[in-house]
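One chain comes next, on its own, written out as structure tokens in the form predicted alone.
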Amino acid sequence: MLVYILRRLLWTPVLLLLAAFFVFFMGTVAPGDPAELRLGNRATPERVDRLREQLGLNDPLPIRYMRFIGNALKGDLGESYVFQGKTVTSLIGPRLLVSVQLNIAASIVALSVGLPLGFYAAKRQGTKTDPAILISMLILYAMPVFFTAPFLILFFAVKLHWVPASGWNGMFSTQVILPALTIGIPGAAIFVRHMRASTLEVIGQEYIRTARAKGMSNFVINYRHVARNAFLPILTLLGFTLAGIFGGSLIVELIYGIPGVSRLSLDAIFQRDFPVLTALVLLGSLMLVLANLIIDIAYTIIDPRIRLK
């Protein structure tokens, strides 16, 4: 397992030059100069030539990104061409922050519901229970985020009183129960199908009934054989749902007034703010190789057959 990880390891720095460069080679064809961006209202033939020269801008291409690389290695992302004076690295950090715990929440309240109740419809499979579950679910997905969020306000906290409606101060904070939800269920609905189809296709198998056959109590063949096994394919799911921490919250952020990163990407693309989107990318394509990497390791722990050659 150790000469696969490190394999792995090998490959991540390789991504991510590969994803830095089309992002960065993006950057330099779209239409705008940087220059003038960075200026705006105080562009001048002569201040944008003196302001590409400072910057680096007429060097040729492979050049320009050698040396964001090297910049990048030093932990040095370059500067917000919008936001005059600050740095990427401190316009993301906080704001990374924040879209991490509130997709944290979420997920925890995706899988606590939907684990569960997508293995209780499999188990009742034939009866009632089975559809009535599926359809509840598959229509809280089909409600929109605009209808949701404003259900949830309106209910918990103008009615009841219970949350605050907006604003931010926390994971632990009661102000992120409303997002997680609005956030959460839809994705509990795409758990509960998932773990109802891989927990029927678990309990068809030839080593459950023999477990039965063995006079094995419903206990262990459900929770040690049955839904240990179906777990597996839950992982992969889980681990694109955590790497796409930045697109998936971005109408949830802007309803509660979270200052997350989806709302900074979100300007960085009208504005044109390619140092930003340029970093946020590298961050996108980071989680998702080391997603993937723990996945891969949590399959070998969750089922000891599995090993990583």
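As the structure is a computational prediction, the values presented were derived from the model and not from experiment. Numbering follows the first chain given and starts at 1. What changes on going to the form predicted together with the partner chain:
For the two-part rigid motion between these two forms, Pro259 is grouped with Arg124, each C-alpha going to the part with the better superposition fit.
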Second form
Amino acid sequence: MLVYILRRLLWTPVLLLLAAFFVFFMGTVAPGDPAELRLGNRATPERVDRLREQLGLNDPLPIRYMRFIGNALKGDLGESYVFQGKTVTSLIGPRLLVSVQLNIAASIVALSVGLPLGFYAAKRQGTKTDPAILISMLILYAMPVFFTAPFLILFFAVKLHWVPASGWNGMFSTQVILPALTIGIPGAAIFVRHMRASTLEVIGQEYIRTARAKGMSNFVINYRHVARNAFLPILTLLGFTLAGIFGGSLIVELIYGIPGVSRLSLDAIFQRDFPVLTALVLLGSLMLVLANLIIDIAYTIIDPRIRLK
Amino acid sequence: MNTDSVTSELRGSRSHWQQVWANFRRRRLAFISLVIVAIIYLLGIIAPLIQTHDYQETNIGKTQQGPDNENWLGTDRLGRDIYTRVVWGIQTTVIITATTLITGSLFLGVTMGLMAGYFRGWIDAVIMRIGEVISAFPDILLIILLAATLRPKIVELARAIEDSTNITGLVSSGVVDYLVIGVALLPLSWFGMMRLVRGQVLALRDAEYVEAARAIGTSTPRILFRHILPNVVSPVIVSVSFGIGAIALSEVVLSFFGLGVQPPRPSLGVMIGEVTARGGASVSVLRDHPEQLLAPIIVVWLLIFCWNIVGDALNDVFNPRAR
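What would the structure be for the form predicted together with the partner chain, rather than the form predicted alone?
Then the entire complex follows, led off by the chain already shown.
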């Protein structure tokens, strides 16, 4: 297992280097010169050229790439092309905090709705309740966010005045409720499906029959034996939900006016702000890879039967 | 009597696919979903026949009207007929779905999967590592980045082709838009399929019948495509049916940001993007002119929902044990 983890850890930096190179390469293919974009239409060619020199854009691609990697290793991700004098780190930091909070709130919604409902559906297998839950969750899952977001705002904020319509004020304000629901409900649908499937799997196991045979109460069987074991495969999903912060909540951040990383990356793509974009892609890839690794390791701790190879 | 009919006689007169179809039809909800999907796609394909207006035709005297006898789903901000634009938008979805499927997941994904699984070794390693790098990217960001960067290049290329040959209308016909979307979705569409096929092939490559084929000197392509591929078809079908909804949604997201299909050509994403001013006006539009937002959204909603139901049913039909 140690060998497995080591191999994965050694592959991670290579993967990140390749990902960063890809963004750099896209940066050279992309139309539009960052210097021209920043100075506007009326800038003289001399000024544009001076800025290009200043930003290091006149150097060939491999040199710029090596310079970026060298600086990044020292913790310096460079300066934004668009926001003058702002370091990439100072741009991403606060927005990352916002997105992380939003996604934690959304995951709480998804888990607290999805797990019990999935468990309940599995227990009601064979009745009409089970397919009814599955189908209604699938309807919610398929609902495009272009509709969910304005609908929730219209109903809960404009009509009922229960919560504010938009904006951001941290994870513990009422403003988080609607965006968290918008992201969390489709997420809940996925948890319902998987929780139901894995609960059904566990119910059929011999040790559940044993537990029943030795006269344990239904409550103990359900919660200690079934639900706990059924939750295990769900862990994978949870990791990916949290790692999906980058881009996953793009349209939600747009409609609710939340200053998160998805929004920042969209702006960076459109404004050719490649230092910011590269940093975001690196962070996103790193989180995904780490989430994968942590899940793998967590599995072996929770379920000793699993051995990594 | 040829050999085929003899074998099917022996099997009790019903072929594997007839059996699959019979089992599928017994699932009422899935069957209805498939019919709905077919109707939606059909509407798109015959859009020129069933349109009531021209999709570009504006009517300044009649803007933002609700549904009536002349405009079945009302008119938009420029007085264009929403019903006509929706059916043309579906046509766009049909074309993009077909091209993305055929190029991305079917062609690239299946071939790569066959190769990685059968040859293993360094071919497998290279394909898997490329896939890992690509899948480490945040999905939506990668699609948007590719579309934003490649669009001008592809447009340039198309213009060059138009100039040097007699072909005209490449850019205006929308072919370029389809190409951009197809290319942008490519990195995402092949990897899942490739991993699926690879896994199946890994399990099959040492099966006795494959070994037998190898022993009598069957060529490698023949083993891959005649002996192994047919056994991989059912998981591929299941995976495709789950993926189609996502393709439709990706087109909507790209066109929503102005990176996919370009106006005046209608697409469901263009309609949603235009009417909500890229998301900013979603709430007021839903309150004041719900039909303008709902018409394109309900189509996407139905497509994703129905394809998921169909995918579930196919999964059950093909793997009756894995439930």
